[in-house]
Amino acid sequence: MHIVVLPGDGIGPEITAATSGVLRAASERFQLDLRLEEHAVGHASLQQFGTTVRPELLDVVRAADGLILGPTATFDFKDEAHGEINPSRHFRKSLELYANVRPARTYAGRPGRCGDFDLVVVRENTEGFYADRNMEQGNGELLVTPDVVISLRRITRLCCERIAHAACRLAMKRRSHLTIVHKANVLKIGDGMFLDSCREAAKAYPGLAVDDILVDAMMAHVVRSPDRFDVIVATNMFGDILSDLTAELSGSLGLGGSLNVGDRHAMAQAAHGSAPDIAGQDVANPVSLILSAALLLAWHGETRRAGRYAEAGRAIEAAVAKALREGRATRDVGGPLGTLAAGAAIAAMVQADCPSVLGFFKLQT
C-alpha cells in the first residue's frame, strides 16, 4: 500500500512522525508492505515552492492508495492567487471526498464527560456553507458593501443522496440506527431536501431504525445521553460542529479520528487544528491522527478485499485503547509522555499483538 504523507504546519510534523512510526509497526506485524512517501504542504511548501500545494502533488496523490494530511494553518491561507491554497479543501474537493467519517467513543481509564458511548458522525464534505468549496468559480461569500456580507449555502440532491447512503451503509454494519440532524423547520428548502433524501435512502435498508433531530436540540441530546446514538448524518457545517463536540465528550478532541472518503480515494486527517502555540514542544497528542491512519488502513482493506489491512486498523485502535487505559499517553489525557514517546508506546503495543476491540472500522462507502 502506497500512502502519501503530508506533515503540514504547527504540530503536524510531530504527530505525523508519531503516526508514521505506528504505521511502520503495523506494516511489519501484518506484512502490509506500506510505502510512505512524504511531501511538503502548507507553509513549508509555500516557502519552498511559492504555493501551499504544488499542482503536480494532486497527481501524486491520485496515483497512491491513500493520503495522510497533517493539520495545516488554514486560517493563514487567504489568497489563492498568491499560492495560499487551503490544502484540506483542495484535496477534499479535487478527490471528491464527500463523506467525512468521524468516530467518537470513550475508553476504559478515560471516562467520558457524559458517560460511555460509541458513535460515528458522517458529515457531508463538499458543499453547504463552506464558501471555498460550494462554487465552480469564485467564493460563496459576497461583500455587497463594506458593511454587508452575504454567505451562500449550496445544497444539491446528489450530495444529499450519496452522503445519506454512505451513512446508511455504515449504520447497517454497526447497530442499525441512523439519526438525521437538520434544521428543516427554518431552512425549509435546503435542509428539507437533505432530510427527505436521507429518509428516502433509508428505505433501501431493511431493519434500519431512523430518527431525525433538529440541530440545536441535538446538541442538548448528545450531551445528555450520547449513548443513545449510533450513526449520525448531517450537512457540512452542522456535522463539523457536532463531530468536534462528540470527540470532546469522549475525553478530548485529540481522541477523535477522521477519514475523508470518496468513491475512489480516502484521506486520513486529524480532527483538530495545527496548534502553533504548542508546536515543537513535544506535547501534542498524536492519537487523533493515529486513529485516522487506522481508519485509512481499514478503508483500504474493505475496498481491496484485503483483510490484513482491516485487521491492522483494529490492532492500532486496540493499542490506542490499551495505552489510554494504562496512562501511557500525553499530558492532555492524563499521561506523562511526549508526542513521540506516546506514538512509540502505541507502536510497541501494535507489535506486541494487542487483541482487537470493537469494530467501527467498517467504512465502505
Contents of the next structure:
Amino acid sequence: MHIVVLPGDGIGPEITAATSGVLRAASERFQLDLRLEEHAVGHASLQQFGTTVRPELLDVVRAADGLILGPTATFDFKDEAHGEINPSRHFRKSLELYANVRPARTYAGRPGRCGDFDLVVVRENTEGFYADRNMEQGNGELLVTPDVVISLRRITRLCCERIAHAACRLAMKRRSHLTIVHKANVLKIGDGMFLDSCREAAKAYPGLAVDDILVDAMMAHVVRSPDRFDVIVATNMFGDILSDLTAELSGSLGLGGSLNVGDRHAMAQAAHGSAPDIAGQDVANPVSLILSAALLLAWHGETRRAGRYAEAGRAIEAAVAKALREGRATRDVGGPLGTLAAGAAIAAMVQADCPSVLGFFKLQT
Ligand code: NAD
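Next up, the form predicted together with nicotinamide-adenine-dinucleotide (NAD) in place of the form predicted on its own?
Shown next: the complete complex, the earlier chain at its head.
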C-alpha cells in the first residue's frame, strides 16, 4: 500500500512522525508492505515552492492508495492568487471526498467528561457554509461595501443524498440508529432539503431507527447524554463544530480521528487544527492522526478486500485503547509522555500481539 504523507503546519510534523512510526510497526506485523512517501504542504511548501500545495501533488495522490494530511495553518492562507491554497479543501474537493467520518468514543480507564459513549459524526464535506468550496468559480463570500459582507451557503440534493446514504450504510453496520442534525426551522429550504433527503434515503434501510434534532438543541443533548447517539449526520459546518465537541467530550480534541472518504479515494486527517499554541513542544496528542491512519488502513482493506489491512487498523485502535488505559499518553489526557514517546508506546503495542476487543471499528462508508 502506497500512502502519501503531508505533515502540514504547527503540530503536524510531530504527530505525523508519531503516526508514521505506528504505521511502520503495523506494516511489519501484518506484512502490509506500506510505502510512505512524504511531501511538503502548507508553510513549508509556500516557502520552498511559492504555493501551499504544488499542483503536481494531486496526480501523486491520485496514483497512491491513500493520503495522510497533517493539520495545516488554514487561517493564515488568504490569497489563492499568491499560492495560499487551503490544502484540506484542495484535496477534499479535487478527490470528491464527500464524507467526513469522525468517530468519538470513551476509553476504559479514561472516562469521558459526560459518561461513556461511542458514536460517529458523518459530515458532508464538499459544500455548505464553506466559502472556499461552494462555488465553481470565485468565492462564496462577498464584500458588498466595506461594512457589509454576504456569506453564501450551498446545499445540493446530490450532496445531501450521497452523505445520507453514507451515514445510513455506516449506521447499519453499527447499532442501526441515525440522528439527523439540522436547522430546518430557520434554514427552511436548504436544511429542509437536507432533512428530507436524509429521511428519504433512510427508507431504503429496513430496521434503521431515525430521529432528528435541531443543531442548537443537539449541543445540549450530546453533552447531557452522548450515549444515546450512534451515527449522526450533518451538513458541513454543523458537523465540523459538533465533531470537535464530541472529540473533546471523549477526553480531548487530540483523540478525534477523522477519515475523508469518496467513491475512489480516502484521506486521513486529524479532526483538529495545527495547534500553534503547543507546536514544537512535543506535547501534542498524536492519537487523532494515528486513529485516522488506522481508519485509512481499514478503508483500504475493505475496498481492496484485503483483510490484513482491516486487522491492522483494529490492532492500532486496540493499542491506542491499551495505551490510554495504562496512562501511557500525553498530558491532555492526563499522561506523562511527549508526542513521540506516546506514538512509540502505541507502535510497540501494535508490534506486540494486541488483540482487538472493540466494536466500533467498522467505518467504511
Ligand atoms: P486547533 O484545533 O488547532 O486547537 C484548538 C485547541 O485544541 C488548542 O488549545 C490546541 O492546543 C488544542 N489541540 C488541538 N490539537 C491537539 C492535540 N493533538 N493534542 C493536544 N491538544 C490539541 O484550533 P485553532 O488553534 O483554532 O486553529 C489553529 C490553526 O489550525 C488555524 O490556522 C486553523 O485555521 C487551522 N485548522 C486546520 C484544520 C485542518 O488542517 N484540517 C482544522 C481546523 C483548524
